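Read the single chain below, which is given as structure tokens and is the form predicted alone.
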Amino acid sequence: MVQMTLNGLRVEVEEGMTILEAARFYGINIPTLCYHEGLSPYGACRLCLVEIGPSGQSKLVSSCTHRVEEGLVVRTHSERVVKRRKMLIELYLATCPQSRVIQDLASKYHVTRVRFTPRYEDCILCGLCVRMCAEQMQGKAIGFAHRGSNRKVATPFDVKSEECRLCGGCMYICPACQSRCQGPQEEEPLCNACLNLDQPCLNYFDDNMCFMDPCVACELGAGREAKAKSRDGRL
């Protein structure tokens, strides 16, 4: 067993676990796009970034690939981490605004603007489909081709693969294949129809923001607001 500090709490976890596994074991939700429990970790989306190390000497690492170690200090929802996650979600929204998965993440993490030109791509290069095909379906019918801005998921030599069994596993796991509620003709790159209330704790705790899912304070605040509207005859 390994002892570490997780969001200010001294905890004990099994040796060999990743930070993401340790956090989820203790009920702390860390957002991911390229991670799936049944597949090997990839660390591509960077949404699972956490801050490790003492204040002033900390760094950001992907929690799905970084293993726990003795004495490790981890902050999963520090101000620095939350800012990076919001920026990443904003970039993914600009890349693939038609994705319901990304739109839900934007609402959940209070991303209320997109400062980049939407491109409406059909892939965010998370690699989930490639790993699903190779590791779960034992097909290896698809893979990554080219590099840099030309990188894409394709079959070998862009011809129909004889290994493909048309199982649909790649489409099932793809976050870009799940269309947002408004359908393909949405007018804005950002939906926010499911936007939650801002966490009140963000104004008070810079180093360790709320990591409860759902946030107890937000749920209580939502309940109070609903009752107030009901009394005023607005509901």
Contents of the next structure:
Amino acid sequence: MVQMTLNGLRVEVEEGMTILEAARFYGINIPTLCYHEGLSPYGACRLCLVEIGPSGQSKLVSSCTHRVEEGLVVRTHSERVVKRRKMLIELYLATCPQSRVIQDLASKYHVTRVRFTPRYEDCILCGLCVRMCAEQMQGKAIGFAHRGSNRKVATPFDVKSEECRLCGGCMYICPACQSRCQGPQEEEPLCNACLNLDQPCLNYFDDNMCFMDPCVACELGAGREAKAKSRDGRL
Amino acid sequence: MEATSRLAVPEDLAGLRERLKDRLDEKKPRLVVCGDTGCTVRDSRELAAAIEKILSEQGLSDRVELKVTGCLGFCEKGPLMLVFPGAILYQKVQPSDAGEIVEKTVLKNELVERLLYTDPESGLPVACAYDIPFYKLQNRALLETCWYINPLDIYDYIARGGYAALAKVLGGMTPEAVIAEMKEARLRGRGGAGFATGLKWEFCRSSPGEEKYILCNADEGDPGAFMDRSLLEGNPHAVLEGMIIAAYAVGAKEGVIYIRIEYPTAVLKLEEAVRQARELGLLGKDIFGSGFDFDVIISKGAGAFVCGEETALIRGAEGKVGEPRQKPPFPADVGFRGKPTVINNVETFVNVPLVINQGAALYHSTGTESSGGTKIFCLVGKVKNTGLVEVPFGTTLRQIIFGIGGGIKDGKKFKAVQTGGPSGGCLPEAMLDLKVDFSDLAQAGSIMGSGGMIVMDEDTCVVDVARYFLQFLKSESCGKCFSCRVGIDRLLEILDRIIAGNGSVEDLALLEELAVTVKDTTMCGLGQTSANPVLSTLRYFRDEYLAHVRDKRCPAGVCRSLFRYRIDEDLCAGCGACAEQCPAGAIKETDEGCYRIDHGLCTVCGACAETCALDAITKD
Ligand SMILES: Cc1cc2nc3c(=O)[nH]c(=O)nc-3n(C[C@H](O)[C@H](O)[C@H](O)COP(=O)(O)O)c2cc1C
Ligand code: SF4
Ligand code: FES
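Show the same protein again, this time as the form predicted in complex with its partner chain rather than the form predicted alone.
First the chain shown before, then all remaining chains and molecules of the complex.
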């Protein structure tokens, strides 16, 4: 077991766990797009970023690939983290507006504008399908080709793969094409129909996030003001 | 070449060196021709062949030595040639000059004045290379050896003290002592991050396991950088010697040199160096009778900038796709083939024998408190003297650009200098007194990188520069991190908008916010530094960005959508030369006998302005 500080709480976690696993174990919800319990961590979507280290010298790392260490100080929803995540979500919206997973994230993080030209590119190259095919289906029919902005998921040399058994595992796991959000129309990459989803309440708790998800304060109808009061320790 | 058998014990090396003493004879006439890329493309090989022919015709071959070496440094003035004794530097030498040089300088001890360097201040010729400001103001601790040795001949290296450091280490130093020496010398990695070399070795040494590796990072992917190539081509044995010492210090038996295939000459020279070192028993089993075994293989990478990143390089050397992975674990714990690995840059390895030979204290007397020794820079761009420049850490940018570099070309004004390769920052005139060191440059918003230094003059538009470097990074990113792949792409989208004249003041805020996000949220050094060109130009040249978005004006006259060419009718003599040159047929004669540009047809190529003898065509 190792001791670490998670959002201001001293916690004990099992050695070898990733920060993401430890956080989930303690009920803290870190958003992810390229992570799946059944697959090896990949670290490409960058949404699971957390801030580690003492403030002043802290840095952001992807929690799905970073293992816990003795004495590690982790903040999963600090101001810096949330700001960067919001920007990432905005970029995701401009890349793949029709994904329900992404629209939900936007609502949850109260991302209410998209300042980039939407491109409807579909694939966000999270690599879930590639790992699904290789690790769960023992298929290895698809992989990544090219680099930089030319990177894509493809079969070798773009020809129909003999390894592919048409199992559909890749489509099942895809966050971009699996479930579509009907909200966004042409030229409007934002749906925000689910904006009532609770967003991280940074304004109320600073870096010491309430780790209830969904947030019970709101569920109980205590409302935002109650949260504001709780900041002064009155709730 | 000498026929020498294996060097079984350190004393054999001393004996061999004694026998090679003739090679150090300073009175023997020696002609040194630069055989490195810059001079080779300007026919230096033909020059060497011409000299050889003349020497043999005149029966001088035995008395006069001809050497083709690695880069002599002053690339701007190539093809270069040195004549010893006296270290007389001849510049821009053509094969046809060979006869005169042999006849006058070698036989009669006279100078060929027209080939000498002329001091721009005094207008007088300077004969001795050591008196030329470009060289005089440097501290060429690493590069100078390249003047004296034939890189294809291990005996040349040995005659000049080569492998003596290895003999000293294997002749009685413990690995711990070697590491302590590196630490005390404050040797820091020259590959970019500036990590303390001694510490890195210690981590790897203390990492559990028997099987360990040494990797040499010879991927040098920065555009415009050639310091590692010059060292590999000019003094390959120094790299090997450094690697062997490192291997001894960390307890590795195998090493890999990962070199880009785009450096064919360096590959050839390395292969030859490895072969010769094996022949003398400097690589292989039981080196110097110490019981220590070590050998290297050369792994050729198909040049990708990102493969210079250490974790990507390791994967590349393993034969996998060169993609970085998250650290920790660091290579010192989990590296090549999953085993503890030290990975150092070429230049770092070349410093290692120097530290051992000089001793840490003397070595550290050069440089700054935190970084010992010298650093090689590739000084390029709009400076008078381009080339390889070696200076102690702590030298100011001004000393490098205006002292060694001789200032800006063509009487123009200095605008900015970009340090550290494509992902470095652009520093303005006000920062010229900054000392080059890892921390100082980082604080100023740039990086040391591996030592690129691009000087820009007043005709450069910083927005355009930022876009240029981002374009490079966009195509070199591995594309794994969403924020690197898409972030850089979207940064470019905003810059394109600004350059096309469609930017707004809000765009600047968005640009900055996105740049910080890319820097903060990416996994490897490429993504983390990719925003530097944008952030540093925004920091130091915000006015220029504002001029682009607010006034729709490009002050440097580079962004074509933001200015027009205009013919000053008072100056125009009506010669019509411009109209002839215009590929778009946009220039028409007016009734008054002048010419005028039809802006509907003009593509702003600038051909007319270049043609006009009266300078009547200006940017507007
Ligand atoms: C994108 C990127 C490119 C790099 N390219 C090189 C390179 O070409 N050569 C090099 O020696 N180091 C390069 N590095 C730095 C290496 O990752 C590593 O820090 C270095 O080789 C360590 O050696 P050193 O301690 O001797 O500097 C690069 C790093 C990044 C992030
Ligand atoms: S930061 Fe860029 S280059 Fe580095 S791993 Fe991520 S995508 Fe690849
Ligand atoms: S879940 Fe960690 S980077 Fe995607």
